[in-house]
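Presented below, as structure tokens, is a lone chain in the form predicted alone.
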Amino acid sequence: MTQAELVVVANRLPVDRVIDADGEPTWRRSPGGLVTALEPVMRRADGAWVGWPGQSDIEVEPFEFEGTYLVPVTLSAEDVELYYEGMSNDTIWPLYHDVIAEPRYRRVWWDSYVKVNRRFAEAAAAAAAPGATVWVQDYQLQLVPKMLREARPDLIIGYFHHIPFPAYGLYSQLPWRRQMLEGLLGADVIGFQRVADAGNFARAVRRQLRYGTKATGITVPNGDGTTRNVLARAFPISIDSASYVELARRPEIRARAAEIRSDLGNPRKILLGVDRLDYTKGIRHRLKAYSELLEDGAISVEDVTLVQVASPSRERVEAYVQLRDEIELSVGRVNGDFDTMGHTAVRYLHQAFPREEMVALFLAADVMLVTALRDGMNLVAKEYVAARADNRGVLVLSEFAGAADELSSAVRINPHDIDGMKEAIMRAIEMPAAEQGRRMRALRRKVLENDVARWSESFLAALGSAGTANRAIRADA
């Protein structure tokens, strides 16, 4: 097996297995925030990526794809049910998102989570060259850093947490809270989206493990009388801003944006929501605010249309099945009450679109609604801003999205406050061009300066420094 100096470990490989026109299996690059974020890093480093191919019970040998060495980890149908759908998405996800949905705690899920995390750790250890850097991604693999540390103490290990980390009062519900913290502390650097998330993690470590925590990090015993310093701080993730700027300049995409407006009946204003179909995204709250504005007569369907893209997500998890039913019922009611022969209140699209179509939608939309009840970052907010090189459009942004820490020139909302959201939507609809331009220029400065390359460079630089310092401690022991 090829051994790499940089190994990324993530639940999914950056490719999807598809059947081509000749009926043969082949691979194509996956859509999604994590792949978009790490693709440039992996190309530059000529690295290896360890992950699940996305289908159960398929055995695939490691292979090269567009300059990256891919190491598939096989998961059985039972692994997918217990480790992924169960522990990852029915326990950790709702718990870490402030218990918006009730988490379920099942020992058989935890046992599978431990077993699968060990399989990922073993694959990463085998793919890593001596002294290599291994970067573990996200909540499905929180035990991997410690497992790697035990198997390969020569490695520099980083972990990035893409979702929120909850306050201690919620985190303490987790039956396996100590094991999870100890798993994460196997890393030299633990990255979070927000300063508050890093603070929540440090408090959990103090309460559960009694380790010393300072602004410079967490003191973790090695077991041999020495200690390591684990850096736990915010590294807000971003997007490949330049690619969105380039797409937004293409004549065919600008023409497609005009076509979208025409297809919608050329309303005065188009509101846009783009989300995975997830209970954390506040789609129900958004629909309620919009429908009340129609009921109040503040807007009309001839004047203002809402386009809601809700890409399919976790369709075998019961909470998501129920959510889809609720949202589609709400959309049907709003449209039934307010549609005319020529205009639709809500254009609802339960499907994923290629990036080109998304950029056309961003250019067509006058107002972008990001109403998340809790979100690690929300890259869609940044994508909308990057695409608006015309310095027009208004971003309405939940204060509970990680992006709100950086994008302070957005119109901020508390999505639980329906009246406040209605006021914010009306303010966005009526905002003068001069104020739109002032706000959007400030937003674009943030997004263009702090792009994904800067994110990965800052994380890897911090990881290199911390890993080198911890190696020196071991060498002196």
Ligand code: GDG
Second form
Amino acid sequence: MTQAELVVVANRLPVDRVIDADGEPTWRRSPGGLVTALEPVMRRADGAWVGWPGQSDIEVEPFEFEGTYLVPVTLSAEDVELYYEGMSNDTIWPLYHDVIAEPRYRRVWWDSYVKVNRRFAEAAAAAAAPGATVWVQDYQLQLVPKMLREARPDLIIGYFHHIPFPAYGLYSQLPWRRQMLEGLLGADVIGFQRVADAGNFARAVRRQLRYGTKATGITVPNGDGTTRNVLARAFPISIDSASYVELARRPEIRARAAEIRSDLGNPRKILLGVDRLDYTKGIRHRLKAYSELLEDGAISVEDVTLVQVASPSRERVEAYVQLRDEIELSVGRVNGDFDTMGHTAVRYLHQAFPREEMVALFLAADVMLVTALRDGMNLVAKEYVAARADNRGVLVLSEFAGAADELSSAVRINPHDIDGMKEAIMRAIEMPAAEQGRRMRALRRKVLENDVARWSESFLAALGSAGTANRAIRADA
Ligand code: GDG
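Having gone through the form predicted alone, I am curious about the other one (the form predicted in complex with GDP-alpha-D-glucose); can you provide its structure?
After this comes the whole thing, all chains and molecules, with the earlier chain placed first.
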């Protein structure tokens, strides 16, 4: 088996299994941001990527795909149900998003989570060359850093947490709170989206494990009298900004944006929401604010339309089934109350679209609504900004999204405050072009400068120095 100098470990492989024209299964690169982010780094390093192929019970040998060595981890249908849909998406996801939905704590889910994390750790250990760097991604794999360190003390191990890390008062609900922290602390560097997430993590470590935490790192005992220094800090993730600028320049995409406007009946203003259909995204709050504006007579459907793309997500988890019912009931009510023959209040699309269509939608939208109740970063906010090379359009952004730390020139809202959100939407609708331009230019500077390549480079640079320093401590002992 090939061993790599850089190994990424993520729940999903960067490819989807599809059936080609001859009816044969084949692999297609999946469109995710992480894939784009890591592609150049992986190519340069001849990297390996360990992950689940996305369908249960598929057993495939490791294979080469567009310059990356892919190492599939097999999950049975039961693993998917317990580890992925259960522990990851029905326990950790709601708990870490401030219990917007009620987390369920099931011991069989936890047992499966431990077992599957071990399988990922073993696959990563086998794929890593001596002294290699391993970068573990996200909340499904929080135990992997420690498991990997025990198996392979020679490795440099990084972990990035894509979702929020909750305040201690909430985190402490987790029946396995100590094991999870110890799992993460197997890494040399633990990256978070926001400074506040890193702070919440450090506090949990102090309260649960009594380790000393400083800005320069957390002192973690190795068990043999020596210690390691674990750096836990913010590395806000970003997007491949240049690719959005490029798409937004294409004549056919600009033409498509004009076509979308006219298909919607040329309303004066188009509001847009683009989210995975998830209860963290605040879609119901957004619909509430918008429908009250119609009810108040502040806007009319001829004047303002809301386009809501809600891409299908986690459809086998009960909370998501319920959320979809609630949203579709609200959309039906608003449309029933306010539609005319020629105009619709909410154009609701429970579909996934190609990236080109997304960019056309961004260009057609006068106001982008990002009203998340809690969100690690929210890449959609950054994508909208990157696409608006014309310096027009207004971003309305929840202060509960990680993106709010950097995108301070957006119109900020608290999505729980419906009146405040209504005011912000009206302000965005009425904002003069000069102010739109001023704000958009400031937003674009941030997103174009801090793109995803810079994110991965800065994480890997910090990991290189932290890992080397910890290695030196070990060599001295
Ligand atoms: C997690 C964290 C953090 C959505 N629908 C379609 C589509 N998308 C794309 C968006 C964007 C991505 O999916 C969603 O990213 P977000 O950041 O908005 O949200 P999560 O999926 O919850 O991601 C989040 C992120 O990880 C990265 O660390 O920012 O906080 O929750 O790129 O454009 N893309 C296409 N069609 C769709 O229908 N092509």
